[in-house]
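The data below hold one chain only, encoded as structure tokens and taken in the form predicted on its own.
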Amino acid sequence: MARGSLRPAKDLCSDCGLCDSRWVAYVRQACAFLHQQFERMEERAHGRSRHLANEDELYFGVFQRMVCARRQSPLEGAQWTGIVSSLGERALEQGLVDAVLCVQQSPSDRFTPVPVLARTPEQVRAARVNKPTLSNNLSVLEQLPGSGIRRLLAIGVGCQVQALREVQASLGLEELYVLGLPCVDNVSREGLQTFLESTSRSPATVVHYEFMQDFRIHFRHSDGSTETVPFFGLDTPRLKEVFAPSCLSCFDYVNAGADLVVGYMGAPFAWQWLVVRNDRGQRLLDLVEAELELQAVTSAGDRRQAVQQGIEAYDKALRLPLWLAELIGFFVQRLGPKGLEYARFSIDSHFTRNALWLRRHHPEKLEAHLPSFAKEIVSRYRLPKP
């Protein structure tokens, strides 16, 4: 059977790339959508699993340190200030690793991902800006044998990291560092086009976008202009099923297996949220910490009512008129959850939605597929009847 022709997870496959490599034989035990193995993964990567009685670890996983950061001198062309790109560049420049697994883009399409094993800082910088589509990052593991790469920094999202951790011991590496991105709601390239066309005023010129802490989607266009759209103004009926089934059945928003996580959702607007999970993660952060402006994490507001209302609105596929969406967004931005409470809002919203999706589409998987921390979070809310 040819590599890549086997997809044991079937419709839940996230195209992480392991099936496209010589490690395909490990897929049935490594795939995040066949087996949820958070405790095993956390114990291997961090020396222990998360403490569910600790509210922060319940939500955010094992960690040593959380901080908000931004580069003092933003990296030109980066999606935000360029912390992730800088980490990859410095890891190569300072000899911590021989290569960085990152994602460049197709010359013909800015949103088509092209995973690479970058050997130079220039190749890492060419990977800046997120590509919010399914990406077979682990396929490039095929290039490791005979490459001379003994120390690797892998940048990836949760499903990729879960599979990578399961095959880590068989890769023949002396050192593996994992830089994780919080990830939710990826799409196929066709699904992305549907999202852009239904949401942006100029889908053909969007360079990148992000769902941000101010409850708005921020688009940047090729002419340098920006556009924002309130979350509450999305065309929910059209977009309800556009996200990949893998993402609708995922409970690893915060990338629990990474050494260091860099994302936006637990930080104030225009800052990034950094979660150091272990000593290796701190070693990565040491590469760039002197270049960063730091501040402590904060938390404000109460997410619970907004989450409960959002469950019902999503389930009914409501679409609000733009004037009402703007009005709701105005008040939620000023009075709603902020900092870590916003991160909990986002996790609660997606975990409840995904549990409901699984219950309706794969009821046979529901009990085994929800990790213990997700079960606890979901239990705090009322889900619509099947």
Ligand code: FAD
Contents of the next structure:
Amino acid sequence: MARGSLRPAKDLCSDCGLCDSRWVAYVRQACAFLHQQFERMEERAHGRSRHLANEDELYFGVFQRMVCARRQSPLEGAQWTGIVSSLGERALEQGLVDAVLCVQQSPSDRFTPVPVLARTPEQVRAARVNKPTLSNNLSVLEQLPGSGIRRLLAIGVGCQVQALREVQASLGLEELYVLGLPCVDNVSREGLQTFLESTSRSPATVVHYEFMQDFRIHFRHSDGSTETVPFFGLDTPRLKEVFAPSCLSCFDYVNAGADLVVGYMGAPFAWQWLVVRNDRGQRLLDLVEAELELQAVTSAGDRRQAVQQGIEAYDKALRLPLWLAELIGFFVQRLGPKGLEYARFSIDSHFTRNALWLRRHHPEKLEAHLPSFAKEIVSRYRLPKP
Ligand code: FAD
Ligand code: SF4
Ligand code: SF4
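Since the one above is the form predicted on its own, can you give the form predicted together with the named molecule too?
Starting with the chain above, the whole complex follows.
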């Protein structure tokens, strides 16, 4: 199937890759942007859907266990401490799976993703670090037939996992394990360029960046130097439309369909945040747990006022002078939400923004596209008039 020949989600397509494989035949029921079917997906993957009355499940989805962790010996060059890559490596070394679906980078551009079915630990390690752009991961499903792969570990973001779960039964696999990353505000390669140029002092030398729990973006440059920029100093007028339309209409921030989720947003600064959703997720974590330092999740502060103020500032597309952004950042970092409350701050901020974006750009989709957990979260805030 030629790339780009069919994209039924049109402008909302996140380029998840399903349409680049023979499983395009399932696109009408599988595409995350044509159907939102979280309850069905959760029931199939975890045996039940989330309890909306449980505040933690409302926000973070079905789970058995939530914990903060970091590798005792961090993996050099990984996005955080490399829990994801080391887990993929162990899954192959210990024979749990025959292959790992992960994303390497183009030899000519560090930020252009190249999805692969890795068959060796070295190939998994070569996929470490985020490629912070839309990645057509599911295109490599096309390589499954005839490959001899019976057991697969798929690493991916929410929209990829939603489509994967829908076609899972037709893949001919004996086992599928899903290791999910939380994901928000993704961009096309061109969008990434605009973001880097409007935010970093040296866009051409950025090799790594992350929005971190101290309310700053941390850039690492090719000469090893680091740069941090306060969230509150971003060029909002320029960045308002830089994120992909798929991501401005996405409510799967915490990857509801994965067996195990590995992110950072519910953890203290420099730690990772793990959500074990089911027994298969624990089976994955067992592969690396002895290599990790663990601590319990914590939560502090109150996000609600900051979220409400953020909605209004974003809507007016305000750009604060740097001194004011630094000042606000200084106080928010010390007094603002931490741990799980930081994760809720980020979820609230993105869900309200995305609901507003959908209301303005695709009002006909709003009702069906907003899952019930997102409706409940958005209803807690005052949104500007359409
Ligand atoms: P590594 O060991 O460095 O492995 C990274 C893995 O990411 C690799 O296996 C690779 O296959 C995979 N990958 C890289 N790029 C992509 C891509 N474009 N699509 C799919 N898979 C990819 N966590 C949060 O808590 N909050 C967030 O808002 C958040 N946003 C994210 C946005 C994007 C686009 C991505 C890719 C990840 C995001 N994460 C977020 C996850 C987080 O940044 C780390 O990836 C995660 O904590 C794992 O770190 P690690 O050191 O264990 O990963
Ligand atoms: Fe196809 Fe995926 Fe795009 Fe939907 S998001 S149209 S399934 S490539
Ligand atoms: Fe997919 Fe949502 Fe991430 Fe965009 S923000 S790449 S739609 S999971």
